[in-house]
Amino acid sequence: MNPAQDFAIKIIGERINPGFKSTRALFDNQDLAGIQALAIKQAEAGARYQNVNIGAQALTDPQWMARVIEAIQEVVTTPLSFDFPSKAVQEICLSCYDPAKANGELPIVNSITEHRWDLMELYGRFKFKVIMMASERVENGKALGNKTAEQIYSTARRAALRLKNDYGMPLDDIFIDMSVSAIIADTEGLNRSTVEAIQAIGADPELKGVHMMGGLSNIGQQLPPKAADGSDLKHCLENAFLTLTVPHGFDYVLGTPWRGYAPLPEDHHVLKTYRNFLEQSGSNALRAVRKFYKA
């Protein structure tokens, strides 16, 4: 049994991203069929979706990509997710997926931001989910990094809402990409506003039906591999991230298929010593950090 699914949470598969060793092998090999069987394996580990990135190859031989993304539907029904911040790419990517090959469910455009919104050109052409990214906001013409929870909860309605009254994009179809930061430098609560602007999204009811999701790897960036208990810190934070979230609405990770994810007990030594890192700010949010080196 998933732990994943038990946990209600999905999975947009990571692998196919030269980000990893193995997989940067199989691209610059050009190797079809390594990359066929690591999405098969993404597929039967129980991937909902899998990100495609090819890296900056798909700038100087997209047709490499179409090569890959068809490669990929030959031999898995998994809708796929394309990574990479072209127009240009995008719409070689949206040309060449088959729906039918997906049972009929549209691709995802990973990833729009309110200051890169020219990729929302493609549909009408084309139909597609798409990953909004709500770590960024425009403000008076300029791109601004988003701290605080108020920030990242009103520029993830504005674009939510844009995308359906503007578009008629269903919610369904929409991905709120709430960035999740490292907590050993985080000395100004990024994590704490990234947890509560997540309640305010699923409290919100203009907003019942849109997915938020994120990336967790960065989360114990720099902590050491194992918890006071001998567990794996780093996974054991994903989950303390999960376990608190989860209930207000954040519902997909992009990650590893078989990594795994379940809900820590209340009495957990992570979830306990990340909710008292979350209270905490400046200085004390560094040594909150320290109780994780703890025995």
Second form
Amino acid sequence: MNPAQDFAIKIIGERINPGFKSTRALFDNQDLAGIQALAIKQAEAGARYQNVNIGAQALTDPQWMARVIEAIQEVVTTPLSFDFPSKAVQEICLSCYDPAKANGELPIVNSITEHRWDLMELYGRFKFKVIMMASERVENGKALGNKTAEQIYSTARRAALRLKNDYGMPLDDIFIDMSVSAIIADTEGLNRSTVEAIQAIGADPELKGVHMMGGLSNIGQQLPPKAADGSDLKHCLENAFLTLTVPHGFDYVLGTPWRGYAPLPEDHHVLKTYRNFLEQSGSNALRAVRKFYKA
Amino acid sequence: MPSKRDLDLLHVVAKAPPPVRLSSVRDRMRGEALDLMRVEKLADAAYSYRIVELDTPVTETLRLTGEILHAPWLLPASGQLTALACAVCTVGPRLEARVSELFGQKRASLALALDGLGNELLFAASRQVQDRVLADVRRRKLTMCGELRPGDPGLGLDAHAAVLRLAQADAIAVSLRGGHTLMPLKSASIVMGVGIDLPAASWSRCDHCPSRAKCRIVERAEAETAL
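Form predicted alone already given; the form predicted in complex with the partner chain follows:
Now the full complex is given, and it begins with the chain already shown.
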């Protein structure tokens, strides 16, 4: 249950989220003990933080959300990450959170974007770390999706320095969410952009200290379970992504703590195929995807 | 002594996919059985548990409040075993009575579907009581390691009576019939090690099960864990 991560990465446990079938039942039944048990399992499996997402109920029943946070803190000392886009909800979460029960560690607000910056109005009244999504930027007052490495990198840089300079937030408290998209339909080179943006952020001396993170579960979506060499395709793809990005500073995964990640050797089929895929665009990218599972 | 009756587990089971893939006929029968359970209120799930301190010194023969359990597997490789959590859960007597009745009426398919649902309910009750024990243990700043049930390798069936007494099974009307059978039949008892800095168990009660390699429940649980 506690696989050592072979990468220099830490895990933000993602299981307290009704998006997981088994967790949804706990929320549907308001099963606090079940949620506590899940938090304990994630902590015991080495989660550095635990992400808390209670879905739409957060808006309709803030009291329930407060009970969830208090219940989790009753049984684990892992600091929490609050996964809600609403300022009102974040305010309740931060009010409920007791740093003393997490060995003095700050919670994480998950997440802000350049377009959704209002959550930072809570900074000062509350101390917290923040996850900043680099996948969108604001231009002429409009939110636009980032597609190129340059756009992702510039957004991340601008936001991180704004947090540092305008709010006095230590770079160590900033987590840049590098969205990792599914390769199955990635004809626009989004994976390549993400990998290159990670390299650029990691190489920027002014950003030294920021963390880079992301969820990896999208990357292998809708692919067959086995790669052409018989390996677990989804898991190997996640490891391939990490093999390429951890050396450049990608250091947190929003994931399942007991999943276990390890670098792939250079000659591993999935890593070689992923490298090839990253060089392709358009229909060539789709053809490259087939090579993961077709001999 | 924490105990709880009237656990509302039916909708948990109803929402969850069946533990194994069912043919369309069996799936339909499961749906009928669910309806029957709802209409006739056949589920009466309950649990009871206690965390009981061990007498010292702790040896392979564990002594606690006058009871003796021979459970050497629960002795940890490190840390300090200080207590046992003993739990019992049940889905109540009405379900099995109805299953018998259906067999008597020669409605075997529905009877089997209802019996299968009873197993699912018992799994859900078992998981719920274990979650509660784990949370309770952690609130006491203790850790938990190892799970055995009487009859498993590592804990004889003759331990059943002591485990039920320790879990105060009478609070939820679970008792032992001759031959170590629990009444109601759809009941289960559990023993878990509790203590200070206990390591994760390196064994599972399923390790020696002859069906493990082809067990579809284990296979599905592992697949879900990997997601």
